[in-house]
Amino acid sequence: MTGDRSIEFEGVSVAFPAARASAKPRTAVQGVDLSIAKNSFVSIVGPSGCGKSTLLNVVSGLIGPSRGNVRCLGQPVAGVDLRVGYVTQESNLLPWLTVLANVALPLKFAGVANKDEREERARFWLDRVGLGAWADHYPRQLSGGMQRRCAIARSFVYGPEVLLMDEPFGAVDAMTRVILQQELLDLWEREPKTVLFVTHDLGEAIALSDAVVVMTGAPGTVRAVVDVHLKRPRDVAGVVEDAEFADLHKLLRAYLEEDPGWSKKEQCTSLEQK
């Protein structure tokens, strides 16, 4: 792997074994080969069961491809690595723990001893994503929205170099969604990482990326790279008034209808929704 890239695959293809004994393996992603470049953002679109999330699973080490290799942060991904965070669909925070202790858990796994270094360094992430408010609720107390800021501090306290991020604003209003979408902006100009990031709202993948791949349908494969050429620093809404936006958005929706996997339903009209 070369200086400048924290993701690499190569010809990577996942397959899983299939449900019952008359059934034939499921192959989830074929022959992926697919360059990240270090600290940049971006997003990964496609059909419903193209294999987005299972990539993002190959990089976080949760699964092994079938064939093919993967390499992160200049190593192949043998087993889970603290650093790389990830940040799936649902917050995922533990009921019975404050938002504070939420957001330090992950410090005391990556060997931070000290319980008041991590109070402290979970209270300055709060502070960034407007929950220092909230430090002694319970996630049961947050809106939707709120819950996911804190699910997002979580990723950033322990530092992590890469970030894998899969649909985490799918679940929440359109307002709310733009809202999180610049806040995470925001984090990660101050803090810049690598984020490979799955979606299916073409609108939000444009005025978040770098790039933006595009999948096939299953088995799922790249179909195509996008660069995005937008300035930075991006206001989120926006960015959809750039003539630059409604030509990559135009362009995207054409490869995705080409593929039989693609559903109208499945597309994510920001264009109208901002």
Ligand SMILES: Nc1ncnc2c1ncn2[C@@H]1O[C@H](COP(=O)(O)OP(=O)(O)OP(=O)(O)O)[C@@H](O)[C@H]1O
Contents of the next structure:
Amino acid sequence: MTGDRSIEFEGVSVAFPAARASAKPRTAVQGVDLSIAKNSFVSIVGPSGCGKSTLLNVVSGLIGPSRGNVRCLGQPVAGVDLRVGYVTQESNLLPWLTVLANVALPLKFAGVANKDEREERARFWLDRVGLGAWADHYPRQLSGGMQRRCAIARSFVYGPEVLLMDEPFGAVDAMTRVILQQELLDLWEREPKTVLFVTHDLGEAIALSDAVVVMTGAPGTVRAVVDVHLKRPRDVAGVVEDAEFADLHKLLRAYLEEDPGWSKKEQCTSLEQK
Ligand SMILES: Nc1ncnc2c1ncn2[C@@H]1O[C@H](COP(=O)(O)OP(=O)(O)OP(=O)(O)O)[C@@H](O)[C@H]1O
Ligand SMILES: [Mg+2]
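What's the form predicted together with this ligand like, now that we've got the form predicted on its own?
The next block holds the full complex; its first chain is the one shown before.
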């Protein structure tokens, strides 16, 4: 690893084949340079389609960059790495497994041989996300928000060193969202790990993060990296009262409003800022 960096993007571009064979490949992200300090909490915001999920997919090893280099935990990314947890934008639960079995599954891959231990650890996390009573149900029996919480439990259960989270609280009701945000921060403070977190909610980004990456689209490029110096430990519900919070919110909004891809709808939902 270079110094205390955990994730490094160096001139990263990602292009996807065009739908028609005769058309040019479509560049999703272009020339991204980004360096994420070990054990920091960094959010990415930007208009829909600017390549936020694509960047997480590249770090997770699910797709490779067309140009540039990506390093994670000191090594070039070369496929899926069990030290990296990923709460994807879709929950991707296995429909034929119970909630408990879905959450316990990564432990099997991580080499935890004892089934009782796997299930005990999975139950601990199901309780933490409020799904203790749903362990024996199947994913189709859960609401969208409950499926998100199940996916979060599945990512936490094996203690990854890097956690990629793609709009993890997007489908969760407002009350539960604040509880889960606080849970996540408390957990991160107790068990340091690098978190790369995608959200459309500027307030969420500020409240949780050490830095917020603002992307423009399309193709997605990094417009700015804004540091957040709000003191820690943070109270997610209380931090919105802080003057720095309001200033940062204004600054992020200004960057995003420069971008024609940042829709009116996103501006409205992008925070609960009164
Ligand atoms: N597998 C793929 N094949 C072709 N094009 C893709 C693929 N994945 C993403 N893209 C394209 O890359 C661009 C970036 O997509 P991406 O999903 O990363 O955006 P995003 O910022 O996460 O958007 P959102 O906020 O809506 O989730 C989009 O134009 C999308 O159509
Ligand atoms: Mg996305």
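Only the largest set of C-alpha atoms that superpose within 1.5 Å between the two forms is called the rigid core. Residue numbers count along the first chain shown, from 1. Here the structure is a predicted model, which is why all the values come from computation and not from measurement.
Core-aligned CA deviation for Gln75 between the two forms: less than 2 Å.
Comparing the forms between the two forms on their rigid core, the Cα displacement of Pro192 stays under 2 Å.
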